[in-house]
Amino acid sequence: MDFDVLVIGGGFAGLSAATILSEQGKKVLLLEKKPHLGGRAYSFIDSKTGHEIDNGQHLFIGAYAETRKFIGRIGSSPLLRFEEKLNLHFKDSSGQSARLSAPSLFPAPLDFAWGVFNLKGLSLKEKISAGKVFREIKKFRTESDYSGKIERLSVRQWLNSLGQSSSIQKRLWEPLAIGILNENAQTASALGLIQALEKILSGTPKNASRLGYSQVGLSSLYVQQAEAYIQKRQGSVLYSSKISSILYQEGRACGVTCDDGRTFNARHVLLTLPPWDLKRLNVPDWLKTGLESFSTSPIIGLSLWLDRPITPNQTTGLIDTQFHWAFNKNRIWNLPGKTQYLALVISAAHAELKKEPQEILEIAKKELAVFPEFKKAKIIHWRLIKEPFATPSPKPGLEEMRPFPGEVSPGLILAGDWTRTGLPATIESAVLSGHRAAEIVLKA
């Protein structure tokens, strides 16, 4: 059977664009190597305890416009929950705490600059400093040439450039970068960082700096829903599918094997692959040269059932610790009891993926000690998750090698987080990619 796209990879690209093409009437065939969707982004059922586990926390905010018309369109809009205003918790290892808090009475960059200059733990000095990244991010707005010259800069280059403290930079800067790009100060790029900022600052649409949690599972979030969308529309999901190959014809691709020998023809072959696996793939000789430039950059996802509560907030970033965040899941879920579950990440988990689990474990209770109830509660389960390709890892000079989205040869389009969008290698920057790939579909 003859298929007018074929999409290969079953992620928020991949869906996305998927979505957007059977709505328009697309015969849409998507193949996902899995046995399940979700790309690098799912969740599963815990045995023991019947809770969803993702395999890594993620947070939404309100400037993600494409994520925000994927998930309406698929009808899961009620489970996607934004706070009011932004609303950060921090602790440091000595047990400090701050808050970042944006007042959302306020226009952006107000609300934000609000929020830093009420942040504990700084001094006035620093926080009168802050203003000078407010400034760069205008000059990105309206300097055609600024990204040229930061991104090969990395975020810490470029912090210390802007006379931002040691301090600033731990407690402000660097833990919101990590949990952006993914990566560490002294390896991302500033550009990543930058883009990302410029979407929470830009006030478009109103609060865009409003943290979004998932009121489910990832998984429940959106692959069921845009599975049935898709197949509801005369759409074919098909699992453990993994493509060896392209096929073309005169020059254009027209369909792909799999590794068990089957073959599948359309008129596009749309991929939403990371890099790693599309390098495998015989696709155009220039766009395979730029792939060997990408690394990966891992996480480490915890999740923890205590006996007690430790903490009411719902996401707390921790400052000077190997873990980077912890999320209140009975906070963010509204889960009923006594217990409490905790998903705790580390972002850039470069040295800890090749730790035991028992050994991360004992550093997240050396850690936890941070909140004083720990020390009363018992732990009474824990899962622990390593995604060893989690990110791309965004490295000062990548920028130039990350191909468009679209068609980068007859009847081959390209979409995918690490794609060249404009953002960091985020969901919104998947979603945004499979929608310009669908667009170009469509229009040819």
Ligand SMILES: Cc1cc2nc3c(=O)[nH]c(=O)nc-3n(C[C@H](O)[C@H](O)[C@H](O)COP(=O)(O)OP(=O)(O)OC[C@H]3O[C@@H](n4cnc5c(N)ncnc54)[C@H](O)[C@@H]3O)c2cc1C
The other form holds:
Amino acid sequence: MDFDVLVIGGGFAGLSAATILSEQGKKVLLLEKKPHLGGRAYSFIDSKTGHEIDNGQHLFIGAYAETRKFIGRIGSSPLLRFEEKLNLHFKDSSGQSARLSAPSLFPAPLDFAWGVFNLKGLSLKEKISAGKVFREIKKFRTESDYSGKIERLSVRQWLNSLGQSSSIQKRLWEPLAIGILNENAQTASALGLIQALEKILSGTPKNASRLGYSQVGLSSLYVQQAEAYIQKRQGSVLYSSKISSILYQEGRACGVTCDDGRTFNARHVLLTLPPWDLKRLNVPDWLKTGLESFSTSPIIGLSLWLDRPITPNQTTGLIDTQFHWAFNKNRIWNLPGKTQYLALVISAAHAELKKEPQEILEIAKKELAVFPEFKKAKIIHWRLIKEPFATPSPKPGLEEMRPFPGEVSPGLILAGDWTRTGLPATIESAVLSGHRAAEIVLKA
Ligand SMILES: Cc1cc2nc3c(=O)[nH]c(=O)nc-3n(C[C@H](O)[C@H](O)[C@H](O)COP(=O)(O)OP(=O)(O)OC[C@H]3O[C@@H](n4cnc5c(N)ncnc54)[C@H](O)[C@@H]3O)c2cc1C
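With the form predicted on its own already on screen, would you show the form predicted in complex with the named molecule?
Every component of the complex follows; first up is the chain already shown.
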């Protein structure tokens, strides 16, 4: 055998698995089809401004325990900053502002409860009703058959069943749900939201509910560091290496073939491809059939450079608008100068995906009018990125189609954000699956 493990795919799942395996003395070869690593979370340099652009702003949360381990392993912890306290700004289409925040001394879930209690735009009755959601999350922790019951309900149906008014859904739960699930409340299963809220409100670690921001472009956070980590430990990384089939010997996976004819052999093949790429390979039939159930939900990111700042806030959730979030990159990256670099996001951008970039820019211009300073501002430069395959659409019924990360047939191991990790398809799910897959190889 040439290698102990072939890791296919260089996103969070592949890199987290490959770094552990190399650390433990396994001879790893990572194959990535693109000419760069990072998968669905990467950045590149904008030639006009010289700034890094993420393929879409990525948020981390304090509860991302496995991600923090991975980032720590490759020496990048100083580049990932978590906020001192829960602090999230909102603005609705009429310009009304609100803030979900709590003093830094308050741990989760007290900080969240405090934040909801002080959130503007909600009646006392609506705030008290939020307690029902907290109680349901406790049930999720303690009642073993809870997830099955809830998985078939959409976020909207679940919130309605808990007496959440349309106003509290619109001003609080839906912005959180679409941010976490990248799908609309009427389409997404409630399960993913509950899984994520359970982690956020668990209080472990203490800053579980705090948002985390990369202090550099996404690729600069983890890609180069992970690659160097693997290479220093006798591993190798090959770019532009698209695998087209898996090799089997007496029913055991023993290697892969690339579309240019190269073949590589190993004791284990660890696949981290998303379902839409995986279904093109000769994986076991039962797995292939399940992969047909995965549809995708897109994300659109608009990077906008203005000649002046329009908001001092780091992150603003936009309510009742097509854009969902406005991130202030000057604040996140501590950029000097009098201009402002904003990263705007449309999650679950099913309708907007078909629109021309200029049309989407016009939507942004209209919606940014909720920031009074925007009327005086000039757009210096803009870049639009459409990610049609951002995440699987977490529709009711999908959970049981998610295979568990692990060995799916002898020698063939599966990981990726979309596998059944007990979390929605996020960075944390990808890294958790990568770590589990690596453990299985190490135990074998
Ligand atoms: C715009 C955007 C914003 C997001 N925001 C957030 C956020 O705020 N917080 C959060 O937690 N998550 C967010 N996500 C989700 C997050 O990016 C993903 O969950 C995570 O990156 C998935 O990692 P992965 O390794 O499982 O898969 P991927 O990153 O898709 O990695 C799989 C890799 O396999 C490669 N590959 C595919 N086919 C082949 C082949 N045949 N041969 C070789 N290689 C192949 C691919 O090129 C890819 O590099 C966002 C995603 C997008 C797109």
